[in-house]
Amino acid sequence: MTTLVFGHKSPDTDSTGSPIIWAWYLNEVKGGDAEAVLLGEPNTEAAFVLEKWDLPKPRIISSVDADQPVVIVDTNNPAELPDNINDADITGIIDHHKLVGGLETKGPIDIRIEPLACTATIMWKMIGKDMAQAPAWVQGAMLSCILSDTLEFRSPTTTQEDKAIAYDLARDLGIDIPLYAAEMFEAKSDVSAFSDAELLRMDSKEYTVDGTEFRVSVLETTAPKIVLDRKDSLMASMVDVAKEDGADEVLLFVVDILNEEATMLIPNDRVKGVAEKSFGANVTGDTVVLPGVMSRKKQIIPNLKV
């Protein structure tokens, strides 16, 4: 049976990206039958890298059959998978968020969680010698997941090994690592065809703090202004967005990549008590600079606090 490879829900570069290169060493490496598939629709920057590498788009699923082979990455939260996820055949987890705990297997499993910035760079450790049959375009996908991932480089994520792999991935591919990212940033931050409420789950974790359930969305941006525009019927689409997907709050953090800040959105008294005990923010309006903001892995989550 073909074994399925993906990511979490509401994939971004990493999680549209990894699936396909995983899926390549399978297949070509390894001998075996894999399929890279998605659990949504790639946000735009995603897009633009499979465009840009010439990458067909995954087919894109909701659930699994029970015993499907399936190997997780860039995650390993249930609440990021398909509901039916413990009925597959879980072979493998390859991650770099925190181990969260509430998925079960049929067996022993390969598992490889690193504290790095990106799934990719914990794949092309773990591809070793093979990467020098790897083409072009699964180059490519490993580098763009790392740019997106690191944010340039700039988020606190980033460490010494996910640099030294993009940028040999970079030297051997011929690509200028400031132009090439600059390209996906700008199509990461064109979000003009996006409805409020798709906005805040494009790129969204749910999050339990104190008994109190949170969506905390990230939207990493090189022109905030556009996102900034709208923060009105934002904040009036995040009330419908939070009961729909069964949270108590929504929290939005708008990323400004080039300044390297994040403005949070206040909408009520509860939000506003989040900024002030999470961060230490002084709350005057409806919106609330957090500098030096970056990573919702390493600066946002672990931080919140009611």
Second form
Number of protein chains: 2
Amino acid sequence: MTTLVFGHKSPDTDSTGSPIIWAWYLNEVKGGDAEAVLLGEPNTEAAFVLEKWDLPKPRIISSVDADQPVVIVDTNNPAELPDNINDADITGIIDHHKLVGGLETKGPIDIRIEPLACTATIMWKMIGKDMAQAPAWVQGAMLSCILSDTLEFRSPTTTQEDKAIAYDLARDLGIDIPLYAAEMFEAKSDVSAFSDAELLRMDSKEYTVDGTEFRVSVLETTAPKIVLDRKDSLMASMVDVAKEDGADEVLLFVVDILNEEATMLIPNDRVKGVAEKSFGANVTGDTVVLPGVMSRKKQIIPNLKV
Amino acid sequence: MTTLVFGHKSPDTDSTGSPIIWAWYLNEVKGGDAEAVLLGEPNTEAAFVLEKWDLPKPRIISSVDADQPVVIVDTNNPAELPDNINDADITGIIDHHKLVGGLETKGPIDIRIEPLACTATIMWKMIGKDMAQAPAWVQGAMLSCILSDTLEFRSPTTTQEDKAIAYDLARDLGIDIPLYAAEMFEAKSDVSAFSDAELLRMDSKEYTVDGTEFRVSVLETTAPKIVLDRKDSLMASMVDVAKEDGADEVLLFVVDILNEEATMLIPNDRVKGVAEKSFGANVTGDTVVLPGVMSRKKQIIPNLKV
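Alternate state requested, the form predicted in complex with another copy of the chain (shown: the form predicted on its own):
Zooming out: every chain and molecule, the one shown earlier first.
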């Protein structure tokens, strides 16, 4: 049976590119039968990357059959995967997030989780010398994943390994990193086509702090003004999104990639309290700037207090 | 703070040797500060291995402090670890069992699970070229772990990698594998000092099948007669052990390493039914021989039916 390879439900560049990379490896190097699929529409940056490297958009699935062989990449969180994921035959997990518990496998399988910025970096290490066979589109997908997840090495999640591998790939491909990253971030910043609710859900993860359920949404952009100009309707939409998704509060962080800061929207007193307690922010209006904050994983989630 | 490295609560050779190997690697190769510890008394084979390679017995701990840095090896099952394991700061997991879910980490960490016979085999691969620095006692511990977990390559969990690495290590060390394995298994077979309840708990794992909780106990021995001569008192003890441990039934499989078969004790009709449904056995007395059955992981657990 064909093995399906997929990332999480809100496909960014890493969750779109990594399945493509790994399916190539399983098919062309390991002689297997694998297909990269998506659990949702790729974001605008991921769509740009697909076009740039001439990659067909993987088909989108919403559930998996029982005993379907699957490889899960870029997440180990059942909440970010199909509801019945534990009925599938999980044959591999490759990820760079904290272990949240909840996934079960039917037997011992290959699991590789490393504290690197990007799933594709781990894949590069796992593929090892077989990278010599990788076509340009595999290398290009890898480079794109690393530049996306590290925000061109600005994010504090960036490691020396991510960086060194990205430079290697760029040299092989003849890609100018600053130019290419700027194109990717421009694509990601083009959010005009999305409704407020879509924006709030686009890159969001659920986290519970002391019994309060947050939907923690991050928008990485080189043009924060475009998003912040919509702040009133975004704040109005937060109430509906929280209700529909069973969360107590939606937190939106607009990450300014170039200026390396985040602007947090402050729709009410509870969120004001979160901003003050979590980040020591001095909140006076309906937005607050958090200097240096770029990473949900390293800087937002670990500090969240209610 | 010193990182504690430990395996599961019923330390066999792999759960005793692997922490010692990994603590060596963290200290001597990575320049860290690590200590191998045990969560219980090593079994007789593990005790023999410690003596053979002149390894001091690691101290035994029963709980971990909150935020204590730990590396977990040879298990990912919270039931086999201290109750408060998720309060610790888990910084690594190296294992070869199926993912059961339940462990959580505070951030992204190094996790490596592979479907190999033995944790030490995975460590050999992770240590890579730094194995050149490994002293004989590290190589000896590795070889012992592999011979133990593969039952000298007889177990169906054995992979070509386990085997090739064991032969490499034995050649370096000048060890005759059949002779050394025979000594190890003889040590494991010396169970005279243990009470019936101790025997039933020595190498046992809890598994639930359709709501029935089993304590699945395996005794690997080259002298099955010594254990089977005690079958009446063992069966009597099963009732108490099940009650004390909150299980519905204790299943005991006496694995005859040399003849590559298991003898299952049949204390009552429910266990008789399990033997018939799970292994197609034709049960007529209070024991039944299951030809070829050697591995709880590959042959017993996946087939258990009630």
